[in-house]
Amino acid sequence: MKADLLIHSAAQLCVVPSHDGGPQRGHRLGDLGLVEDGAVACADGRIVAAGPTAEVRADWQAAVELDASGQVVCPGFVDAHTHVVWAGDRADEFVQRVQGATYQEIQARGGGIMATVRATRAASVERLANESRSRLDRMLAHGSTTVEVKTGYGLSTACELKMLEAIDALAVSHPVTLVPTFLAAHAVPDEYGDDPDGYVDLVVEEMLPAILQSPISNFQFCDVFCDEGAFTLAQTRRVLEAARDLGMGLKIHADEFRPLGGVALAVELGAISADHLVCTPPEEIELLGQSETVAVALPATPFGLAHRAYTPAHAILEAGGALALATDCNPGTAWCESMTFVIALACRTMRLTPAQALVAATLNSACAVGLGARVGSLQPGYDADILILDLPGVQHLGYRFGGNPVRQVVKQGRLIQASL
């Protein structure tokens, strides 16, 4: 049979099979579907075969063949939580944190999210798209083939729509698959500083309808930052219930600094993911483990803030939960474009094995953005998003850090770069 592309002779082929049609949960996390001397064949942008090289090559011939001898072949990374579209930077805040200032202190001085809001409001659509495109280029070079991207640096109807326009421009011009999320409830803007409930009114009554009525609207999810210094549990409920009633999927930022009950709310409302989860109480971890909501850990964020607490991965797995990984790429706390670095952090700070971290960064992250039946695995029928890693085995993925092991990226069956 004819294929477009065949990658063969991989030292290790990581198929990363779904479990019961969904993510890998609890102690079953880390099933790589490992094939030594493996091969994968692609046709029309999809995986058509994956298995031992001898078997795949006996059944399939391809116009293009890649020899992956001595290397690891795995699915493209899925970055399930990013704020990758923004303008400007906050390097000055990094210096303040190094000198001892806390995130909340910087925010109280007018920095933090609002500093990026001011820069983003002042930027044109073209500038937003161009600055963000360079970040997406680097994410792709480090193996991320699908990236969730949030608004939330506009915080007005016009500027949130401007962010949507920039995201749409990138979605049609960049090889990375983008999954847009509406996050106007990211912070209370300065003009509503004395009336946060009034801002929630604006989000619910004006922004959500305007976004969904926009001719370029492609939002799939609505997110809210439910935490100390952001939005209360009651405000979060109001926004998420309004979004749900409009047919949007739900996400939540919760328990990064202080638990407010956001995880229990996410489970109650059937959110597809709950993200951060650094200080989630045990009883809410149990609820999470019994639900379909994916826990998305963002280890680059506490690392970026020099905090010692990280997502309690093993408690989530003990409860039977589904765990994913993402970069949280943003200008304030985690300007990180490398999922391989996130994997290395997760292995060290959350005590995941490299196999567990790889599944959390591929299939489980795909499930956290509603694409678990399409990307994150090399099972036949999935998009042919494939990485060739210049590593002798999967254990080296968490073992090494600071470099880029990605030798080759294939996106929907198309060779993106010959070398990286």
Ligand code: NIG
Second form
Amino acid sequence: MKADLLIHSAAQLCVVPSHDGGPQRGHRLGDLGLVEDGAVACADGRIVAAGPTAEVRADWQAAVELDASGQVVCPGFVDAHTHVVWAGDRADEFVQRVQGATYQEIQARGGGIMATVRATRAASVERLANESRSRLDRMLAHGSTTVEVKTGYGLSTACELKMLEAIDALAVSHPVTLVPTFLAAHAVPDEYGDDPDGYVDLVVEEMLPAILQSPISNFQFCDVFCDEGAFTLAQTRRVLEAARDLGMGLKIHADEFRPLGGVALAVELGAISADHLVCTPPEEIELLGQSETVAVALPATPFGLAHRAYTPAHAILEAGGALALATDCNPGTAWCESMTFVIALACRTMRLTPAQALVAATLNSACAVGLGARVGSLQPGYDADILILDLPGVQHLGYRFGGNPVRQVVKQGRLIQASL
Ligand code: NIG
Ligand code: FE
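Would you mind giving the form predicted in complex with the ligand, to go alongside the form predicted alone above?
Starting with the chain above, the whole complex follows.
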């Protein structure tokens, strides 16, 4: 049979099989479906075969062949939580933080998320898209082939719609698959400083309907930053219930700084994911473990803030939960564009093995954005989003850090000339 592309002779081919059509949960996390001397073939942008080189070659002839001897072949990374569309930077805040100021102190002085909101409000759609495009280019070069992206630096109906326009411009022009999430409940903007409930009214009554009526709207998820200095549990419930009633999937930023009960709410409302989870109480970890809600850990964020506490991955796995990884790429806490750096952090700070971290960064993170049947695995039928890593084995993933092990990115069957 004829294929478009065949990658063969990989030292290790990681198929990353889904378990029962879903993520790899609890102690079953880390099943790579490893094939030594493996090959993968694709046609029309999809995987058509993955297995031992001799078997795949016997069945498939391809127009283009790539030799992956001595290297690892795995699914493209799915970065399940990013704020990659923004304008400007907050390098000044980084310098203040290394000199001892906290994230919350900087926010109380008018910096933090509002500093990026001001820059984003002042930027044209073109500038917003262009600044973000260079970040997406680097993400792709570092192996991310699917990237979730949140609004939340507009915080007015007009500017949230402008962010939507920038996301749409990138979605149609950039090879990375973007999954847009509506996050107007990211911060209470200055103009509602003494009336946070008034801002929640605006989000629920004006922004949500406006954003969903936009002809370019492709939002699948609504997210809320439920934490001290952001939104209360009651405000979070109000936004998420309204979004659910409009047919959106739900996500939550919970327990990054203080536990407010966001995980229990996410489970109750059937959210697709609960993200951060640095200080989640044990009883809520139990609830999470028994639910379909995917736990998304973002170790670049505590690292970026030089905090000591990280998501308790083993407690989540002990409870039977589905664990995923993402960068949280944002200008405040974690300007990180590299999933392999996140994997290196997760191995050290959350004690994941490289195999567990790889599954958390592919199949399980695909499940966290509702794409677990389309990306994150090299099983036949999945999108042909494939990486060739210049590493002799998966154990080198995370072991080596600070560089880029990605030698070749394939997106929907096409070889990408990655530009850094
Ligand atoms: O995930 N937690 C909310 N949002 C980001 C920070 C965004 C910012 O500081 O601009 C986070 O850490
Ligand atoms: Fe975030």
